[in-house]
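Okay, so here's just one chain, in structure tokens, the form predicted alone.
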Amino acid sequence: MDKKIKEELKKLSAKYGGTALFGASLPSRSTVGIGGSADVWYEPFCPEEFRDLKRFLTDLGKRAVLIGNASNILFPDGRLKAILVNLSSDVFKEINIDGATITTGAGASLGSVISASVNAGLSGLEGLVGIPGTVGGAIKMNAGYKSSVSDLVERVLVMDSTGSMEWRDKKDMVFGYRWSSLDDDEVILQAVFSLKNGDKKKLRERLKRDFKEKMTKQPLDKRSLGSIFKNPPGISRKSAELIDMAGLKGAREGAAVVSEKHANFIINEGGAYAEDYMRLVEKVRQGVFEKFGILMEMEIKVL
């Protein structure tokens, strides 16, 4: 990395208190443990910290990379030359309700909120449980279980290229399957969600309830980025069952290993690389294809 830009990205975490971590180790960093280092990892303290490092790069002509929990992103094996940041300080992850209201961080994560929501007796996010990504990332993707982030989402604070913020109203914005229309340099820093009064006792049952039956269908207890390809739109199969019934349960490159309990999912058995991972994630690309005439659309993100 340029040394002028390293000694100006630590001027600015030492003016906010913001942490800015060259050659970061990444497996650690996230859900699935691959992946190798990062020319910086910048954890801004507050959004004007974040907003003067936009501008930064902007002017340099480059722009950060937002990284929740890396649930769904694929680090690559070596190193990275990007400046990745992460909303993770608590100025990031405020939860507050009001009503039947809740305004939180896009750092916070989903199964906080959900949590937060349940205790005050609101119905409507625990269809999302399970999901183990920040509040920021699951509506830029409109993450979904049993119901989808943006059948809840009001409105959101929206920062662009240059630090500018504003928020904006649901009506404004457009989300399909595992998609909005928020453009990639467009940050998410808050969201406010419109809920339901519910019955403490009855909400707390069903979360565990819904938790349980995920667990049953889902490898959660194992390193994973979750759903690798989306369902294919127009065919009544979802992935999971056209990757069983192409045979390419268990399937395996070095340790990375389709799941035997859900066949969406590639899990990391220890000691993986992204070059096993997707290596795999193309030959069950193939192996479905050649079956069915099906070419699957990933879900997650390779950096």
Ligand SMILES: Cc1cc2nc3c(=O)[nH]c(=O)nc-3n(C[C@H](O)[C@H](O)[C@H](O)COP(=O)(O)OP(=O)(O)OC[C@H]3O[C@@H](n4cnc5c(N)ncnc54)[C@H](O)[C@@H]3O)c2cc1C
Second form
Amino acid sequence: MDKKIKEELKKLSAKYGGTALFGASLPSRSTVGIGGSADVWYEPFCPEEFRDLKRFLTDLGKRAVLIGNASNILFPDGRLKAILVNLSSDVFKEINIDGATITTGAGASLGSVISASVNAGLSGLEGLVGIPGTVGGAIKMNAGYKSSVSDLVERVLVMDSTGSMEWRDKKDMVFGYRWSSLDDDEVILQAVFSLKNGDKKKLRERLKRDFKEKMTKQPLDKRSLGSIFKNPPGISRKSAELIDMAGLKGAREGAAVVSEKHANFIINEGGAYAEDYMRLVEKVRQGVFEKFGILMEMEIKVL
Ligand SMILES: Cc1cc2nc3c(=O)[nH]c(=O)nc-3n(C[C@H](O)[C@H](O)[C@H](O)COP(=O)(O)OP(=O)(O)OC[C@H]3O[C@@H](n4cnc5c(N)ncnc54)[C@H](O)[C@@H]3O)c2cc1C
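Could you give the coordinates for the form predicted together with the ligand, as opposed to the form predicted alone above?
Complete assembly follows, chain above in first position.
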């Protein structure tokens, strides 16, 4: 990393109170526990600090990569020459409830927003139970389980590459299956969800029941990135079924293993490398293609 850039980033973090880590270790910063280190891991204290960071990088022709909880991102082995930004300061995690509307920072975990809404007797978000992402990552990916983020989000506060911020209504965004029209250069800072009034006790029971059910279907107690492949369009079989029918459950490369519980999950048994993981991803994709002639598209992001 260029010394001058490092000095500028140190100055910026000292000015606002954020954190700039150089050579940050990545495995502990991702749900799958894989990766080497990153040139820079930057945690801005507030939107103004993030705006100045964006402007500084844009002037240099560089771009920051937003990382939520990295529950859908595979980091590479070795040194990642990138500036990773994480919205983990408290300012980006605030949750406010007004009537049946919940406004939340993009860095808040989905779990904390679901709890806050259910405790307030508001229904809707509990359909996203067990998704270990942040609000920002869930909107960008249009995450879903019993319901999808796009069913509930009303508007988002977006910062563009120049550091300008604007509220964007849902009608001005497009959402698809595990996809949203937000540009890779745009960052979600806040989101507003419109919910419905419900019965607290029933909501809590539903949350418990759905989480239990998810636990029986998915290896939530193991390190993974969730579903590796999107379900192929136009056929009734899901990717997990195709992988299972191709006899790939339990397939392994090093410590990366196709889960016996849910064939679309690849788990890190401990000490897996990104290279192992990707070799296994390709083995599974190839195996399904050879058996069914279907080329599955990856859901996870590979940096
Ligand atoms: C055990 C397990 C179970 C899972 N179950 C489900 C499930 O049921 N349904 C489902 O849909 N997914 C599931 N996932 C996948 C994953 O949790 C979701 O995709 C989640 O929404 C990703 O959020 P994140 O904060 O971890 O984002 P990350 O993985 O950090 O990032 C994902 C993408 O979002 C971008 N991003 C992150 N934050 C922002 C932001 N503030 N502004 C703009 N872009 C941003 C990143 O740059 C990246 O492109 C599961 C994962 C695991 C490990």
